[in-house]
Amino acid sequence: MSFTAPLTTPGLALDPHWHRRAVFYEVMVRSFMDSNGDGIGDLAGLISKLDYLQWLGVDALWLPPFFESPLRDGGYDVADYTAVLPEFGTIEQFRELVTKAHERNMRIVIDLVINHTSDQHPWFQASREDPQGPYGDYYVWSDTDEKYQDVRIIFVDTEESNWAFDPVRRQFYWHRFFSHQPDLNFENPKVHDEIFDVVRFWADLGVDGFRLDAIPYLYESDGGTGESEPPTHAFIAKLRAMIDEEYPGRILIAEANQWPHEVVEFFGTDEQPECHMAFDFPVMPRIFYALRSQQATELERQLSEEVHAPEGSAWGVFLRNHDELTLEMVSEEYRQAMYGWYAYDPRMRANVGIRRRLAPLLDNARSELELAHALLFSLPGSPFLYYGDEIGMGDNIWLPDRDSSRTPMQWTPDRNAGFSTADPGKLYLPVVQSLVYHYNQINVESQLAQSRSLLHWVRNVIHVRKAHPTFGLGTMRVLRTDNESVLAFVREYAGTGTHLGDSAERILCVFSFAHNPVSVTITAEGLEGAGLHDLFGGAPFPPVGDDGRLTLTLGSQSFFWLGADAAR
């Protein structure tokens, strides 16, 4: 299809539920493809790889910040919300990226970092130099660092306080993240207007959605926790109302590292909707816990307690992304076990989490990589992939901070892994050359040539998922099993008839975390007498008994996706 719609519309056929069925792919512009040989990935390079992403089955690209920035926090320290970092390209190239993606039926979601800016942002420079001027109240200033004592410090490994002293203004400024990232003052209505103008700027360029970074922290109050306070929700609702009115079809995604019963508040209410999507953080570490403990109990409990997303909304589920594998949502005992399994070298840790890619976390075990992906793609919500994980890319724990898992994408076995024609010493980060994950072995070109490669396997799973609307739109019921290593649930969708293939469907998903073959009996209420067939090959399976019981044998760390037919 060609892109003919004006940029003030979504750019694709308007489907208000597109985000519920989409497969998202997080792509770091700096890390993906270098088009001009300067050693840094750029927008033109990303455009050149859109055909690959379309082939893979990606529906939407999530781009972390590519704005003007001093890059002290990977671009999350924004110095200009409406300017592209020159080394990445130009606004015209970003417009071309949106157009080319839409031509391939893919959408573009960008990060919107509105809790804070860089201390190099002109707003902050003006605020510190002229307290009485138009920008004097754009940030949270105080004569004392004693306010908001009940608000926790997020980066406990680098920051001792949420306040920092500014020698120019001779006052303290508030920062929930690094001290070079002062928080904006949302008590000031002019800040609201500025943020709305930023959203309109990118939406007018055709952007299909915004990931609201660190969204719980917009407001703080005396005696409050500084997280998810009522005025924060009021602001998001106001932003959603503007989006719905001026840019229908665009979405807001909440990044809130909290329990689902707290995060669900970011969906809003029927009367005051807020975000269309929210990330589901607690499920992710429990997947990794199950893989090593061989116990599905904790994951089963978390999934059983999951809060359903409101009508028209969706959870965002993921295995890895650009952040560390956070362990904030687990007990200390749980955390120490995870460190022992996955971060035995202190260099693998960051903040309260683990800074490793998916394949190294799982020791490059193909069965575990398949099991983890199969679980991800069958959970309620939309899956988010991290660039390179589809080929099992490795990381480099000798690099600082989160750069360990932000190394250049490995395209070919040639120089610089095909990422850049630059002198290898000019690359912004070195390509991975470790023994197991060397770019000579792990790259797109070689895996395209192998029909049984991880890349082809991931693509196949994506396309099977896309063929069954139930995975995106259906409900989930966790089922009882007689084996604590096995997780079973049924996905059900009544169907709407409005989309091709949107008829009623039930899918039984079974996962074994055991390191040896097991037999399991599942109590499948509601599936009594149903016939079963494999979704991948269509092979028939023994039907569910009339008493609702089903016995299956699974290989070590394996799974089944079984379509349930009508009862015999």
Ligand code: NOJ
Given for the second form:
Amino acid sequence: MSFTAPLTTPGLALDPHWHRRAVFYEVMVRSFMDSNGDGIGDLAGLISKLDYLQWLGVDALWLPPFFESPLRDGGYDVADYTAVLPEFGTIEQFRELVTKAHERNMRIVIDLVINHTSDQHPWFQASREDPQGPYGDYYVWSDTDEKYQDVRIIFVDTEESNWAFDPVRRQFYWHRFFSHQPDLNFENPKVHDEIFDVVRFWADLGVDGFRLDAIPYLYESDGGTGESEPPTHAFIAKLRAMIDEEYPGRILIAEANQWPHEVVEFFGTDEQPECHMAFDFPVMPRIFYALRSQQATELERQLSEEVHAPEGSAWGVFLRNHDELTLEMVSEEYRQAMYGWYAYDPRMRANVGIRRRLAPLLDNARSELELAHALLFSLPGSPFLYYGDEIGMGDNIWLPDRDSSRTPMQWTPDRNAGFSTADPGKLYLPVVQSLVYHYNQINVESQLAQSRSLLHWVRNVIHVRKAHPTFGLGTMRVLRTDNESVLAFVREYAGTGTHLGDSAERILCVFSFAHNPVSVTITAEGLEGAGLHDLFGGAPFPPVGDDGRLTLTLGSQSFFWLGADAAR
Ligand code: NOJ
Ligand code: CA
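Alongside the form predicted alone that was just displayed, please also present the structure of the form predicted in complex with 1-deoxynojirimycin.
Once more the chain from above appears, this time first in line as the rest of the complex follows.
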């Protein structure tokens, strides 16, 4: 490791653990703010909204692909890894975004989509036209479509096979996603070199991290499942070694929609570290299940499952993102129940999931929105917000595929919700104008003007979280309760005492999923006799009994975050 390179990019405080304390915000460039009136969001528009994001308390932005692309998969079909799609702006503007974000102590994480490219990528064009040429082996070609039959199909709504026939080369090519997204051939060392150059290109521009899209699928083998095969892990470890050597402090985030014991492998080992973070896929649908079933049991079971995330690494927790709410990590029985509650119109479904936004999923119920956010901000790991969910934006299920929840950000009640001055017909997608979520009512400006709005509530909860490093750095222990609707856990942090606020702390978190008020007795082991106070208003609560028992009453769908003092 070089000691001359800075631990982080210029303009930012040195903190090798920043990702463990950060609040992340996913923002699609196309959807956030249009600066030049062409109907498409762009980098200059995003730059103009950095003050808003800073006010909200965001520490890091995750930008899905904004590269040259035919946009047949929201940009996850990359045609040039080092060029900005012209309608989004220029490399210079990207550089400016990084600088302006860093000035606000905000980091920039971008997507690295390396499992596949667009079929428009010059590598694929060369590969299909000249099998013997320099790009002939950049993709996974075969004379038959019979290989790798044990590999599942991911986009079940649109694809029948992971192979597609190319009439130019007269061979089949492998694709895990849409057939216009051929998979790169990681058996070819030249592909590794190309990807490393791409990483260096963006790291040199100052990005603070990369979300590794579709990362389990890099390699496939005869008889294998094509997921997390050993050479895939070896490649990630090699990438991590390069990052540690050349760009220490920058992070890798794994997108692996798998069970925790599988995902945890993407953190690697002490000897061969891989990613700094990995999204926690299984916990997310269980939050939604608990909200409707009024049962905490399944969520509790998931959280109790012992999963070792190595020192220094972190889970990424989320409620929604730019994809469908995936139900791949729940049993068939639970999946059907969730379709019944949340996707009663077949139009709301996509692949194995639900293509709706957070507020409509929760029927715009304020208590549920608060409860869901309280979980998001107190579960182990770093929270990822999806743009617009902080104001409870709606969706548009009449739009195809996942565009339903990628509509323009709603800033004001003015034309195009203040997103763009373009002719409304010219927008990349129409703004939401449904009965409940019309931009006349749901927009940043009006919520800023109401002190009790969801936006102000979310901002406040973010700031309370950030005042307590325990939420990012502490451990979690699930506690026993006598009420199946109630989840209780304690977050504990030993503290370093090195700077203000970084001291030992214990926080008792209690959530009731019941649709009516309840009383609960919690066995708060380790907190015997501790005094309690509410983290929001500071009000004292009755102390935990000397036997470790604590009885609380909770209103319908409500929660407490209680700081525990030292035992009396
Ligand atoms: C995962 C991305 O989140 C999704 O939007 C995309 O369609 C697939 N990867 C394929 O790149
Ligand atoms: Ca524009």
